[in-house]
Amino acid sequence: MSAEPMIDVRRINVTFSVSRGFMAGRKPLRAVQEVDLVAHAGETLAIVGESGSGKTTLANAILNIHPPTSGEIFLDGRAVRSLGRKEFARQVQPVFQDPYSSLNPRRSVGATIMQPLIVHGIGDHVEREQKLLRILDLVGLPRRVVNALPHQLSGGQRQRVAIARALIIAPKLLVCDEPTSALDVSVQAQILNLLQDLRTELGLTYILITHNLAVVEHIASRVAVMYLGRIVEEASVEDLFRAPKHPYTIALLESALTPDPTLGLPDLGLSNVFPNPIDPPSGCHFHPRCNRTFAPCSRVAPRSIVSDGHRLECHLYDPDIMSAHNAHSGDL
């Protein structure tokens, strides 16, 4: 790995200004709560949550689509800040859930692929057409379909193109925002497949956003768990899921999966009091839903702490909290 990470999220907040009705003026979302991240080269960092949880927003900063209002990032050790929107570009780019709406229906695969290099200004009329070929081969597209429209084509192939699209100026990180959602199930695995044979071959960063475990548990390097804007658990693939540690995600990684992509996370045998993004819980934001609460839950924020490699927001694993806890139910 390198000395910096391939991309370094430090304490990002993203706020929106939420309108609560006629004559009841605005109110911030905090979607994104003082998240920190950390990915280095070759791995895929992926983000998980049921929806609403802030992921999607958490990719959308990333992208520098939606800027955080506070907090800093940096790519390969540079603030993403101070990068021009092109240069970032050549170094980060999507791959959205739908290709179909992702892609210009007037458009053929051909230019539509071709057009980073145009807009970049990389290469000549020939050395572009090679470039094409090439990428083509690399996510197996056959050469025949250059001049098709995106109509003309199978999911599993739109979801190609934009990715041949997304790799054909050489970024070092993709942010793939559920790749494989909108797919037929029999196609999700050659998608994957293919995505984890990209990233052992041109040496790729993934920033994966999905609710499918199971996709997480395929592809993925390390996992943090998302909820109500926060980063409530982090932890590599292999020791989350052999020992999962916040209540959140104890409750997801026990529900049952469904292969429908349509039905999203199936019921997660939680309180059904759903949070309010504006009036957030007081204390920890999970205590509502959760079936280990105690009382300094309702009253008292966690902080960020590691416990066996995890890093947790959770009092029940704060030894600060706990002694506090235990020793004042002694006392009663």
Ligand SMILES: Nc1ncnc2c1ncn2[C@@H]1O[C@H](COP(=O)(O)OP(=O)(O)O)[C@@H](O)[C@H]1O
Given for the second form:
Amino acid sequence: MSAEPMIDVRRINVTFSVSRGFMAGRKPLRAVQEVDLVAHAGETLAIVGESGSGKTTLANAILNIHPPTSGEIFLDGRAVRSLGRKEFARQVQPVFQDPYSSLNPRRSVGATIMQPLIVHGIGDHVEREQKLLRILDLVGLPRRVVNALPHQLSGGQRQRVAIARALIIAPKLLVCDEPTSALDVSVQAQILNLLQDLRTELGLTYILITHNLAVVEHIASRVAVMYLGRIVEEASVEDLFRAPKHPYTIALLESALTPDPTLGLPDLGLSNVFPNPIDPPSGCHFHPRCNRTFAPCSRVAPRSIVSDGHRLECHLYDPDIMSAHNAHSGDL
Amino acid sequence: MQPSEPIPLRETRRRGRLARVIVERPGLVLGMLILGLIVLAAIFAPYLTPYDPYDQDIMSRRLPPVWNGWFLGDPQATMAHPFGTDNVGRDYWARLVYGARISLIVGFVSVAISGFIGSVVGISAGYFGGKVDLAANFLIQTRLAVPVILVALAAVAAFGGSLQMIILIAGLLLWDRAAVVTRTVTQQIAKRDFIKAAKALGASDLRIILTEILPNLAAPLAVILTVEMGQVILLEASLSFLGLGIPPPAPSWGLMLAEAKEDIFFAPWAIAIPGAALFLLVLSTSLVGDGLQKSRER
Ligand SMILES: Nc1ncnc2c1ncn2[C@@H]1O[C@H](COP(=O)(O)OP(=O)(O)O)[C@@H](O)[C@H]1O
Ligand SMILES: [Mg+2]
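Cool, the form predicted on its own is there; where's the form predicted together with the named molecule?
Shown next: the complete complex, the earlier chain at its head.
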């Protein structure tokens, strides 16, 4: 692992102010809480978690689309806040979940893919067309689609267009927010393979958001598990799949073995109510659904424990909490 | 590298499109036809009549249109003045085609102004949201509380009626619908991921509005602006009819109606002809607006 991470997310929070209905005033919704995350050059960092856990919000913060409310993000050691928006954009680009939504319906495929070059003033007309043709080949799109409008393409082709648009200015980090979950099962594998190939071919770094754990095991090098705005466990793929620690991660992995893991919310076999992020549970956010909950969980928020690059927030693995608890139960 | 070949997909879809539109949207086609004819008549007015719309001919006043000769045997009717003449002997056909210019100029220019104001207000409200949206809503509400006719009355009383005045009044007052519609559509567009993609590219808000949002607003804007144009043309005619609009002797259709109203029992055609012209013009704008709306909904 190289010394300096490419992207370094330090204790960021993203808080929305949401209205709770007519005349009810506004309340803060902490969509991302105290998130620490690093991605090193060349690795694929996966972020997994149920829908509503704050993955997209975190991605938007990393992409500088909706900067964090507090905390700091560094790109190659430089604070993103201090970089120009375009300077940052040149290095970090997104691929979104729904290619029906991420392509302007009024703009042709060619114009869509060349748009980044125009925004960044790269090359003249001839050079742009050359880059366009090269990138079309790279993402496996036939050249005849350049004049097509998005609605004339299939979902898989659209996602290829979105990938081409992201790659044409040669970024080094790609943030993919569930890049296949809006696609037919039959094309999901194609797009994932394409992303894999592009990574090795272009030496890219990925932050890959997904709730498909099979995908994670297949292409990620590190995994961060998110629950209600927090990273509750983070480890290398081997570690996490071999020895998951957090009860939530364990439940997630077990649910991934159920017949249809691709379907939205995994059936955790726990209490299936996903808590309202406006009123998160006290203490550990996960405790109402946890099957190993004990006294401190509802009272104290777990702190972050790191050992051997395996990080988690769970009282069960906090030696101080456990010894105090055992001593206390011993008294009884 | 080879130049890219054009995609065949789209051409095949284009073919037979006109025929399909005629079958599926007869109203739209009829509206465009009428509107097109009126626009052509206005542009080529000097070639459509040998008369000047201002030239009075005391010897031939209140001549009936030529069809009164055909069907009612009116001996005064003559091919020389196919639509007859008014009470000071001006050729009615000449006044009608030159009058179309006034209606269309008022319609197009004020709609351009109100469309611009409405889009600026609506797009900023929809795109920026928050305080900008609140301010825009306040502006729209304030505008809706202003009675157009009363303001027009006051403005004409203060500055006198003229073509420019009418255009200004209509342009500065009738932007509310454009604002409401562009605001709603912009809100919907702004939620979509291609806006996020543009932001992630570092594109400025102005660029995003001009290149991502505006092209998607063209169709809904075209719908309301055509309908609005009919309303503005009616407003001009009404104000001119009331003596608060275009001053005589201009050949405004509203003025023609006003000047003909004393003679309604002796020369009913003098009311019927500009009335029918106005009806056709406004009808064509609603047909076009309606047709565009339906094509969009498909
Ligand atoms: N713009 C916003 N305004 C208010 N709340 C938001 C906004 N975006 C997301 N949220 C809330 O933040 C939480 C996390 O959402 P999101 O990041 O989309 O989760 P995920 O991508 O994991 O499904 C949700 O409760 C969601 O309702
Ligand atoms: Mg999401």
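Keep in mind the model is a prediction, meaning the values are calculated, not measured. We call the rigid core the largest set of C-alpha positions that still match within 1.5 Å between the two forms. Positions refer to the first chain, counted from 1.
Core-superposed comparison between the two forms: the CA of Ser307 exceeds or equals a 2 Å shift.
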